[in-house]
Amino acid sequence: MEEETMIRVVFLGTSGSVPTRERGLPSLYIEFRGNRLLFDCGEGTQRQMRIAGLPFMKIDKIFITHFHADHCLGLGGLIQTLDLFKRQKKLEIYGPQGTEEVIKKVITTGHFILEGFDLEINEIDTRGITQIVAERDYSVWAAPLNHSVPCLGYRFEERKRRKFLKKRALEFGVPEGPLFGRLQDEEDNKIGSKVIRADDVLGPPRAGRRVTYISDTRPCKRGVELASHSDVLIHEATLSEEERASAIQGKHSTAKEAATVAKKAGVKELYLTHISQRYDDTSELEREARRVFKRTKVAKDFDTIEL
């Protein structure tokens, strides 16, 4: 697959409340036609991605799922860093209700000033699944979970696509190059008197590919539905079916519930994340979740998704 249409996913951090050796906190990563997102900032989330190789001062968009001190406590490093390295561009926050109070809580502890850019901080109401941004390549969409706290899950999905029809073009007399990339865009070009129409050199529009993440939650409606045929599922699995009165009373899930939900969604693969730190090995978590939905894997600090 082409660089450009890829959609790249690296998880930063797939444990839960604390780090662990080999975990770091909660962090996901997603790239696609050169935006970056941010998907919750655990404790150390800057680190993860200079591990990583991964441009954090591109960074375009943050969301955060909720405000528990796991999910959030790398903003202040991180936004600190960013204004350190003289960022000029705008950054944008996604979060709950009460994101704004916590952003400026978190930036202004010590001795610190925002001075080199904007934050723009967007509070999320929502009683279903709303789309809170609409890019040109994507748009993002949340929905309300079950955790002990206001909590957010969301979907990734790319703009539906249509097939770029090569053999078609290359007959209208389009040369291979910089015109296939404006066509595939929907633009019309003219190749001398000539205009050559996108819809001739196009298929029919697909669906986009959908990449969900559902993080603290018990299993609820709201959680299925957004991840619904997703390409992937990333789902919170801090505990194992033997802990469950644990997961119940942390509102948190197992990992037989995410699979559970995996299955209900009817997505194609799901991936495990924050793990507890109890499971050194999380072959158990796997085979657990197995058992309900095959394709599904516990994620593991810097594992990769390229779709």
Contents of the next structure:
There are 2 protein chains.
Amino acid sequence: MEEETMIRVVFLGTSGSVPTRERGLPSLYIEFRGNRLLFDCGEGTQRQMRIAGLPFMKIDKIFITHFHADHCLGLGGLIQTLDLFKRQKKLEIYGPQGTEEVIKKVITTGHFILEGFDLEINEIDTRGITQIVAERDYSVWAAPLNHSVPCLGYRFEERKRRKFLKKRALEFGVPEGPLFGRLQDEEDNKIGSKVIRADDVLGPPRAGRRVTYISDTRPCKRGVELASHSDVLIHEATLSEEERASAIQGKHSTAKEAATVAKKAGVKELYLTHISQRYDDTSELEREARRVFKRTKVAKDFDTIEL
Amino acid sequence: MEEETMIRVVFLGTSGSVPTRERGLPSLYIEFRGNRLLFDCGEGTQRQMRIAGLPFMKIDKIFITHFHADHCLGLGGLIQTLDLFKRQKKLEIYGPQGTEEVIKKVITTGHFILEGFDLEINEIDTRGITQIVAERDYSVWAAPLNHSVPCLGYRFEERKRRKFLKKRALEFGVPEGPLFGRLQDEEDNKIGSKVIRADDVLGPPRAGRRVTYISDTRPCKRGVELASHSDVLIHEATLSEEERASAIQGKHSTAKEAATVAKKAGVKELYLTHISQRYDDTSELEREARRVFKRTKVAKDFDTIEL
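Taking the form predicted on its own as the starting point, write out the structure of the form predicted in complex with another copy of the chain.
Every chain and every other molecule in the complex is listed next, the one we just looked at coming first.
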């Protein structure tokens, strides 16, 4: 049961601009109830997925924040590998203006003809916060950020669910297993001739959990709105406050600024990512952010959040 | 002195087609007397160079064997990083037919405009073995291989040199250091008012050392000719003899076939690379090759040869 409702987030690359010995280029994996999503796909992502032991063949959708090289140059390799390994299922790709052109280039670089599966390309043009994916178990929302090129933040959101009353279900004689999930999906069910009503084992509705990914951007109002009440906010923190002038110039955020977004948005936990290669030691970034928002961590490659 | 004339070869990626936990995609680094060359540039090469601590900013020339994704998709990231870090020096790129088109695509994917340095693109169209680079210290030769797409093998060759008689030089009062190199370059030199003639400290000419890189191909006559009398032959060995039918179909070589090329070419040492992801354990590939050519090793990522 816990496994079935777990949202698993894996950091596949936590560096910004260039990879380092310790950090790969941006990519974030979210798995929930058999749905597998990738956010950003920097060079090397397919290898990071293999190292992490993730089922890269089963990715359903890829969301690209923007088309700076560090966030998207792993797409070509990943798509070609999926085709080599005989993927047949459609792959959905979402991104800002320019998505179609980039995908067209990466799948025609060198001797390659995509044959085995379809790509569904969704170019998102939005000024506000928009729901761009609505699935049975979750939705994804996008909002424009404030970077030097068109850039989107994304929020993964669990479908609003009623609390499952496990003790009550066991009292009704429901065995642990798939039936739990079906009841939680508000389906009535039978055990033998006995009808088990979802209403009898479900409590009041509760908000779906939220994981928000914001990279790259200056801190901005849209980012705060998108992240509102997230269980986890993953925010870029390329530089420290000391380098704020550079952050402004490159349209990035400092650790302190990311923490301010987390605080304003009322999130539960903040993870900093997209760390500049200049920081071998990230403890100062973490300290700086924690002075504003205590529940902050600097993410490392392969860190996993389970919620 | 030893350092100055050392040819250093570093394996940056030894997998074929797809990266694995242990092996990155094809790339090979050769450094000799301050010249730094890259052969192939699979996805992730820039990171592998950083992990190996190699000076990727100082690469002079890149040679691509062919334009299957695994051999070239690291070019975009590497070039963009060089530009980000303010490279100014021209970068030379060599490859078979199609090089220009691929490079044009990889440097225009996403929001990127190459501003800081020039690319010199050399498309090699050859039916035989051709010298494509002639520098003061070395030359590079190319030959067409037998793969499913246009593909070149490359031979790095030290300029033919006279043996340096170190003991004799010391007797003449030449101090160890840069003067050794200048004398070896057949320049006469002065220490104070004393003229040291190169002829006095140099022995008879000896053949330049050779390092040959052959990937991807069926075993072929041109490969044997290119590799002739190499000190080191690096040859693809995607599969074992057991999978020979697949090797033929994909236009690859088995370990045994690579060993046969090494034997026919009379090389000193053979390193197998471009290993299929199916081999967690490569000892059988090594054994298979050694039955034909004893001085064989299966290369691992970051293995370094110094000769």
